[in-house]
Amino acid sequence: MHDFEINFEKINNKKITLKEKEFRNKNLKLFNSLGFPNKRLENWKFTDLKEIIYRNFDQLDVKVAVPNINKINLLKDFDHNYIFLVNGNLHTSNFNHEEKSKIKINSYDNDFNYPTSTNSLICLNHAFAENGYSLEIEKNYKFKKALIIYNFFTKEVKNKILNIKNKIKINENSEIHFVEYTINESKFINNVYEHIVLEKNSKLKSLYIQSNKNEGYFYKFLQNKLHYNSDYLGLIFSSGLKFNKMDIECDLIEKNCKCNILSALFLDKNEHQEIKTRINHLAPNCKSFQNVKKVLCSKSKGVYQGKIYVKDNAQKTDAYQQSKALLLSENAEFDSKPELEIYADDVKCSHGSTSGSVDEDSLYYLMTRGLNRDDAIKLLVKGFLEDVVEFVKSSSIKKFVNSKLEDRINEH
């Protein structure tokens, strides 16, 4: 395992066209060269990935069985509409709740036309990646319920890495909030490369967040095109694997975007999670903000990497970041690296980052109204975490959320 290395017979095996074999191989050939990424790397420099790979896996093998499912078990929480993915492999999907001629959803078909990459799980992905979705929405619709992405991870899974390729475009005038639910029943590592696109006027709200505690190893490199007047918020509530890595970057490419980042996590033992991000405002009038929180525990580990870029010609950028830790345990780690580039002489950029323990005397007047310790730190943990919460304006998704917050606070 500490030798891992993937053979090209995984590739060459395939019945695939000679571009694909071409693009597959040089890709193979650039991770094998590169490794699993380490603290040598600036973009990796509070994680090294090939330590924690090592250290928990004995082997690891590409290749994926599709497993048969005959039953899905959906949220009866609220209505919605929904994508079902097993094993990265589009399963099923159902609009009822919408005009279906509105709505593309395809499994994801490479196009091998993917720039040279320095990253080598990018490159892996290029080399590998078989499945995923691709969802396009027409011109003009806005959806009428959420739209639920059942993330479904299966037994079959156990020692394997999934490459996935994900691609969503909402085109001019559209709007759409989704949920990705992540089930999962193995010790794998999923590698998702995702691309979204907003048109025009266009609005996406995402959301992620995991049914369970489980022993997932997660990284997505998540790509965002945003186009003039486009909003995009993400919401992070990733709590519960053991490791996962968001890689975000925000292309403002035209006047008037939004882009708003907020993650609220709760991290228990040995569980290590980063969000690292790279918001590129590279037109004029263009807003960002970020807000990222963690709540750490016994020996857990959070990062957050986040670099605001301002090009020359972006004028009048107004864009924020902020990353806050409440630390429960003298073991538990937190390490915070927020950047600023600017080029522009008319903006206003800030960042912040702030660590620390439990406030004893918020705790003693908890106390005094009759909290025991436990429940008082509870109490101002959840209130820590509430105003990410907020940005979740349907109510019925905002108590399936803070019942899943809720319930892994509990589990401690």
Contents of the next structure:
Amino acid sequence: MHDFEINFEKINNKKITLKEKEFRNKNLKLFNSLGFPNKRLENWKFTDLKEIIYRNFDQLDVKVAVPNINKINLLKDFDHNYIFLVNGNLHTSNFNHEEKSKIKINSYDNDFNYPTSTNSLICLNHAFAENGYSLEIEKNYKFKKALIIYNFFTKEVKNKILNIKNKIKINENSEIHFVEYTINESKFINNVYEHIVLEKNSKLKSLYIQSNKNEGYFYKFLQNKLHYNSDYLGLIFSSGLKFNKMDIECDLIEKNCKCNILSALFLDKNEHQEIKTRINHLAPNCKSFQNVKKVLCSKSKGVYQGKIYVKDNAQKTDAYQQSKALLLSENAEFDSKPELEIYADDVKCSHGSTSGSVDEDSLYYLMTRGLNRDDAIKLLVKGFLEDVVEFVKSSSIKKFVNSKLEDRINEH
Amino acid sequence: MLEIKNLQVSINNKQIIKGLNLTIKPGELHAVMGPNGSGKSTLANVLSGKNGYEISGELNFNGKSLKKIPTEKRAQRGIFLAFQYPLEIPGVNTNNFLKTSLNSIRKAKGEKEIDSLSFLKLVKEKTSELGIDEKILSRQLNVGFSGGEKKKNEILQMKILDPNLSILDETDSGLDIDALRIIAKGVNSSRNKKKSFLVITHYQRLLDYIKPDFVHVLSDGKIVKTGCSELAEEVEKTGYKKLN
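What about the form predicted in complex with the partner chain, after the form predicted on its own?
Below, the chain from earlier opens the complete complex, with every other chain and molecule after it.
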């Protein structure tokens, strides 16, 4: 594929309001002038997405059929509520463990009031997004069981580029724990814009994991807004995706917020996974913590770009970020770019980044106990990722995450 | 059991062991004493199969040459090294590690893998025998362990893996008297006609609790004197210099 420009007919054919048409056309025009991001952009310093897409796709279409799915397979590893998405479209939901009146779940209702973005993938999303879901939890409600968001993609999405918008709102004093579980069998691009709002005293634990190795190229822009004393935890796990970039922006807009982003990834072959964060401390007394760990094999590439921004009035900020990479191959690559931008004077901010290969002395120690080299490496790899897995408090979900991680490690 | 003939070992072109001879028969406990830099730890490392050494001479275990046998195979055949400085392995649960380790040794011997329940029973038995707090086993391997806990953990591993030849590399250094007694107890209760020990130490102190059959003095890469336990006392009184 040598050029990617989308015909305006794709939008103008549809029966839509003038406002929507203008919004979509404006964003498409922006995308067409910007194109897919490449390394010239600071936010894509280590990743030439344009080149990756042109190399791997001969054609890309934005129109996606949503097929009929009659039977869905659910995980049996732990009791859960679920939302089942097919190609990004809300298929079914089930909240049998909860008080249903407290939960609103709908297909995403597009609104067209987004400000103009310089991120071409967001422009593309604005131009074409139709699918997605919107989830709202009423005030004072704590989920009894976890929610699994089954993100199922069919073979119909092959060579397509999906644009999906999701919105999650947790109202005052409410709590939810969700697992976004991707099941994919197609080679396609998934371009997601997700908006999460945490109201006063609310709590969200989110966990991202894939069911299997697959040819998906995923980009997710995650915009989180945290209000007074709210608590956000994002856990990003391996990861069978060929390409994945999680672009997370957290605005800590009121006092006493907590924001934790952690990741444990095991990458093999030529997988490429990137985590980019921007934590905006905009109010006093908030805490943010980031810990990104990647194990990189063969020709895989891991990137972490983490920025902590502290506004002048955000005194008593406590912010920390670290990234660690364990390289199991000479051809693997890890790029890390930590950034601190601080305008307040009474804050605690720090960062650290390390990368290295497996410690030979540790290997020797384990081998003197009868473990062969491969098993000893596996043990060290699991140990390396363990402090992130520890954040999964539920023992059944932890077991599930561990088994997925072990699958990845054993496939290597 | 172990037969070493004219062993020469170099690392980075520097010769450390310069023609060492040592034979350990089943049931024997040999102590190797020697000053700093005499090659004691190198000997332990070479026996366990650590990479990076240039080795010549004969190194036989149960009649077969060890030279081309990798570390884990040596462990599977029954050689155990208690480390002078046990490594901290973050994220690896001590119990899980011990079970994996025991099972890889059992598997290599053609034995069935141990199930969790029997393993737990075995661990309970060995910890109480040594007077070790079982709690350390639910922690990450050696992470945050005190010096004494690390050494005790080495002896516990020895008890659980039940090797034929146990090499203790300065296990006594840095221990208080109570911990030293636990270590000695661990060794003494394992001694029988089939099990052999090579105990490397600086001081005679450990040998007050573990009675060696032979004591060797290692100096500048060679065994310069061999005797029975009285030799250790002599070394303690006169120092190593006089023996050279």
